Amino acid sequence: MLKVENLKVEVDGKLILKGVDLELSPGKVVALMGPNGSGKTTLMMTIMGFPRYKVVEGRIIFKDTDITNLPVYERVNLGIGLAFQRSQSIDGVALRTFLKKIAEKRGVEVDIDGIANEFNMGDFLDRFVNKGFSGGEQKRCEFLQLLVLNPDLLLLDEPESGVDLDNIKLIGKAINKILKREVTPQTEGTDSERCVDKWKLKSALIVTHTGYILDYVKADEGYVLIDGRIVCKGNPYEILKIVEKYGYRRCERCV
């Protein structure tokens, strides 16, 4: 689904990402780990193609296409989406207009108010987007949009950032089900496991710096990113409990 080869990012001309190599198949959710400041976001930024990250070594590789160079609203239609870390508000636009943009775009059909109020955000729908909206209710808007889109890629930065654990959980639940997943990670069985079409399983991508919302989210492989490198992979559970009892430095023993 996506593969990140050697990839050498700058951020206003400082080096960000020295070199990163990440894989992430089909149908499987990857857990991406690491310290404030160590170039998490701008690997989602970049990733997603924003025009302040500036790739000036390797690739991206999103469904066997090379999109390193192709500006945002074309990786978009191709079936990526991203969950901003900090979302901003949209003053002037009800959350209503703005999902039923995005459903035309998509030319799908989409029963607004029964996925708003499946996620307590009935009565947000004719509010300008994000405007005064809480921390939880601004990820919960983030995934509605999300959920809308329904792209095959998700890129979701923090999600359990700043909210509660009920939110956490809802967002747990939106998450599930745009991967078409259940909503405990103990269920056995997946799309990965039935689906003959690879392309039509959804993939995710999660940056998480407390691996809560991997309570809800099963995740199939871990990264740790440290100072711009990846240091360290394998089961995200185990580098988890890694980390809470010696810190991330003790994953760049992995290298």
Given for the second form:
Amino acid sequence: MLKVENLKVEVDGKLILKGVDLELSPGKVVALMGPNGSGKTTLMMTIMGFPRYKVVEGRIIFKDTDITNLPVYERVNLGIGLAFQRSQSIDGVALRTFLKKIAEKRGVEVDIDGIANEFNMGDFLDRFVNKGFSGGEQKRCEFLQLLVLNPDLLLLDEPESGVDLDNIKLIGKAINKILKREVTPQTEGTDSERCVDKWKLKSALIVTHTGYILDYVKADEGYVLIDGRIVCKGNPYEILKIVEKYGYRRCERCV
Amino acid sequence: MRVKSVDLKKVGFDEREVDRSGSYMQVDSEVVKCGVKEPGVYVIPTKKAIECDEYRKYLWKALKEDPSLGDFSNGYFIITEPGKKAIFPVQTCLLIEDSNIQHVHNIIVVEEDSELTVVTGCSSVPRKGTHIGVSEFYVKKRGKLHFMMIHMWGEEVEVYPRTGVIVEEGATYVSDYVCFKPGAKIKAYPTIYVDRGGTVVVNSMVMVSETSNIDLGTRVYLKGKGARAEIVSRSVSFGGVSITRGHLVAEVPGVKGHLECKGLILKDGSIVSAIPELEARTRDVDLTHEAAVGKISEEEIEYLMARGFTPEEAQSIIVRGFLNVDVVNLPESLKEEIDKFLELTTEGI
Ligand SMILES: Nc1ncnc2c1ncn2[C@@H]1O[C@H](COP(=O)(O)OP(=O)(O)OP(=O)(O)O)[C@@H](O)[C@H]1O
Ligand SMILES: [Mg+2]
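Given the form predicted on its own above, produce the structure of the same protein in the form predicted together with its partner chain.
Complete assembly follows, chain above in first position.
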């Protein structure tokens, strides 16, 4: 699904990512951990394709296509969806109108009221996008937008930060709904059959500090990013335990 | 009909008069349409109306008489019966086609306990011309006037409206002003006088083009206890000069007013000024203002791009929101027109 190769990225002339390799197979969920300022958000933003994040070396492959130089909206069209760590408010634009526009753009029909109510956002549809929303409400709003976008690759930047436990559960439910996780991944059938279905197995890259979200969304693999480099790869739940006990210092030795 | 190259729908005028209680149309100095469908509402050419003393008394009462303006060619005179709540709006349209100068005198009288909406569209073929519109509105006790004005001028047209509004006890005046394809020069400073318990809400959204110089303001005198005013001006500049003014005057205690002037610059070479002014002539008043001039934030554009929109689309969504296109209750055909306009103008920025 996604392959990041030797990615080096500069922001405002400063090298932040110093050669990141990462691979995400269809149907897999990968947790990305690492200390503050290590470059997790930078990696997400670069995969999404924002021009401020300059790729100086390496490439990004998505669904067998080199997307390193594609504009953001084309990546969205290909099926990448990002939940921002920090969202933006848009004055004068009602959430309902906005979601309708997103659906139109994606060429999908969505029961906006239905999903908004399912995720406790029904009362927000007539308010301006994120305007005056609390931290947790903003996060739910991110997921409401992602539910409409229905991407194949989810990039989730700290989906649970600032969210109470009940709502973490709700966000977990939203993620599983997008990932179609209630359906078990199909591994049977001939190669060509699987090939057709290949991208229907959705993937996610989740940045998390606490790992709470991983109680609701099962992660298959964990990566640790320190100072712009992947230093550790393994069972995400094990990594979290070690980090909790010894801090990230222990991870540095993992290499 | 003489109308040549102006699409009237764009300025909110429905030629079939569906869902309209009356219509008035003037091309240059000629009245080409004038009539009503709903009882209790009267639409008369001003020249004819003032032949009658009963109506003549409304001339130069909300504005100071100004002989320097010269003689007016005509204009509309709209009056309701007391208590009449008009179901549909009256539509009016003033067009410049051949003449160099169009000078109209418009009067609207909403009688006690009556309610009326007037949608007025002003436009011209794209060439030189000057439009001087004198407007006097009277909203009597507990009456309600919703006045919606759409300006769509040719590039070289100059527009100098004079407007005075008298809002009596417990009455409400709501004005929505939309100006896109502005002429070369517009200068207007309507003045509104609000009596005890009266309410004024003024929204304006202006899209300033490269060749235009727009100077718009609203002045409200809060003259009676409990009078309230809210002025919201939004202006977007694609080059050109835009000045947004506002002046709230509190003359007695117990009044409340809020003034908001916001400008957005989309193109270099624009000059945008926001000039709010608050004036209290007594204690115990509540006057506030908010002014801001800036550009669209990069983060907002990025946020929308991540939802699949191109940078141009992202920009027009933000501008549309900024202008409050969905907040103000505009006719659908006009919204579509604004969208088309924004799409075109945000291309290549
Ligand atoms: N415009 C910029 N100029 C200079 N440095 C920047 C700029 N933007 C980001 N950085 C730096 O890049 C580093 C990585 O930032 P990033 O947001 O990717 O970290 P993160 O891993 O997501 O951290 P957190 O866990 O706190 O969210 C930080 O040290 C940050 O200060
Ligand atoms: Mg971050």
